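Okay, so here's just one chain, in structure tokens, the form predicted on its own.
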Amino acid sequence: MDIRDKYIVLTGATGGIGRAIARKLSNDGARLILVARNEQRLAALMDELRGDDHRAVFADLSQARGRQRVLEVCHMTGVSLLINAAGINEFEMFEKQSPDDIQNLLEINLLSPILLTQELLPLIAQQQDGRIINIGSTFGSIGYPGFSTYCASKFGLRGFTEALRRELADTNTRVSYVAPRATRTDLNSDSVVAMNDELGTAMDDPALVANEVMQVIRGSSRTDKYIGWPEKLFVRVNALFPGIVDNSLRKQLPTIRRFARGKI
């Protein structure tokens, strides 16, 4: 795909792994429709980005507002790509965690991206080559102690996205589905940064997953993409053969329960 002087769709741009993205797409050419929920960060963001032609859309996308401003915008523009890259985190075992948290996380990493999409792909649609991409992660295919609702709505936008390509094979429209694994930005908390220090997790920069994203716009494939080895190779053997990874991951329950208690 040839973003150049197309609008893109970036939720979540203030994030580590969005800005990297913003970045790249912006010194590639494109216009960018760059959605947040702080808005100074969001306009740090809109200062440092080559070209002129940007828009900022300060919004929570939880919110049926916050989606309709991006939608308003996308009127007057017309939009070629959405990258639902908007996302939180939380590392800690299920039973502490509040139900309030549980749902927010839930409608963030989940409803959101569902809602957008389906409110964006008429859009989307009009053009010859329009593409959704949805950032997963590796936890979408893997369930990980600590993480039990971020893996549930990652393993559900992996889900939707595999449901929605196969869904419009037919058409114009290509919907990929992008996992990075560990990645060094600030939607971990420094528990999980220790965690992953001390059990060996390689934990990657964000301009290496944003370099990730290019190639699957500038490619032409259907397919998912996996960020990272051996986690490549995980996903497969969780796949296959569960009980392996049930017994890999048993031995490193009590170090997932002492740094989920906050002992760093």
Ligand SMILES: NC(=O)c1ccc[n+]([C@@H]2O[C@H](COP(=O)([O-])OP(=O)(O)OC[C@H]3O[C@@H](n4cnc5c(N)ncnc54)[C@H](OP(=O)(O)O)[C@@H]3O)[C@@H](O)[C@H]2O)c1
Given for the second form:
Amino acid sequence: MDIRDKYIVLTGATGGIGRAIARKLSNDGARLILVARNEQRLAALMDELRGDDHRAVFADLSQARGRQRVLEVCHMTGVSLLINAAGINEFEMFEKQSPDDIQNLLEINLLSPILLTQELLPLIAQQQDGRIINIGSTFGSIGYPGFSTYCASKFGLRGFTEALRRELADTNTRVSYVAPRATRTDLNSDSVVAMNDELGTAMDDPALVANEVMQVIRGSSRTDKYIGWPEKLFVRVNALFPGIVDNSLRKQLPTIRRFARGKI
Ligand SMILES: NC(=O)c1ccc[n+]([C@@H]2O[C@H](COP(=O)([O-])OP(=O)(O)OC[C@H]3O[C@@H](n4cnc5c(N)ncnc54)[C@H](OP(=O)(O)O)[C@@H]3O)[C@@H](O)[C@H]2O)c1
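I would like to compare: after the form predicted on its own, may I see the structure of the form predicted in complex with the ligand?
Let's see the whole complex now, leading with the same chain.
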């Protein structure tokens, strides 16, 4: 897809991964519709980006009114690509998560991108080469202790992406799923970073994730994209032989419980 002068909606624009994607898209001449709740961070991002035809939309995507604001801007500009990157995470053993936190996480990570996609799809479908990219996670394919609700949200997003891609296979709209592994952003609490260090779990730079997203945008592949070795391999092993992953994660459980309890 040639993104020069195209309007692109980027949710989660002020996040670690969102900012890295925004920089690359603006360097390549795209016009961005940047969505997030924090006005100051969104204004700071607008200031640093190349190009002067970007829009900032302050919106809580879990609210119908917030999504409506995005739609209103897109009615004026048109939209060629929607990147659903907004997301939250909570590292907590399941029995400790509050019902409100569970609901909030599922609303932001799963329901909001589904509803926003439905609202913008008629506009994207008007394009010769329309695109939707959902940012998932390795945890959308591998259930991991301490992240049950987050995993549920990303498994759901992956299923939604796959079904919609197949539903739109005979149209001009292409639907993709990009699954980063752990990445150094504010999404991960100090406890998660310390736990990853102890377990030897690699964490990527957001710029690397943005590069992978740019490859998906430029390319024509219709398959999901998983970032990082050995995570790509673990996704396949988990699908074919889940018992092997069960055993290996069982050995990590005491460490995971300690960090979830410690909340350093
Ligand atoms: N970091 C990782 O380790 C990792 C790994 C795999 C996948 N991912 C996925 O990558 C995506 C980006 O993550 P990140 O690491 O960049 O996270 P981040 O740095 O915490 O940024 C999250 C972004 O989502 C926005 N957001 C959160 N709730 C929102 C709401 N209700 N309405 C509108 N915007 C909202 C935040 O902006 P405001 O707070 O201003 O609204 C922010 O721009 C997420 O989908 C995440 O699940 C991340």
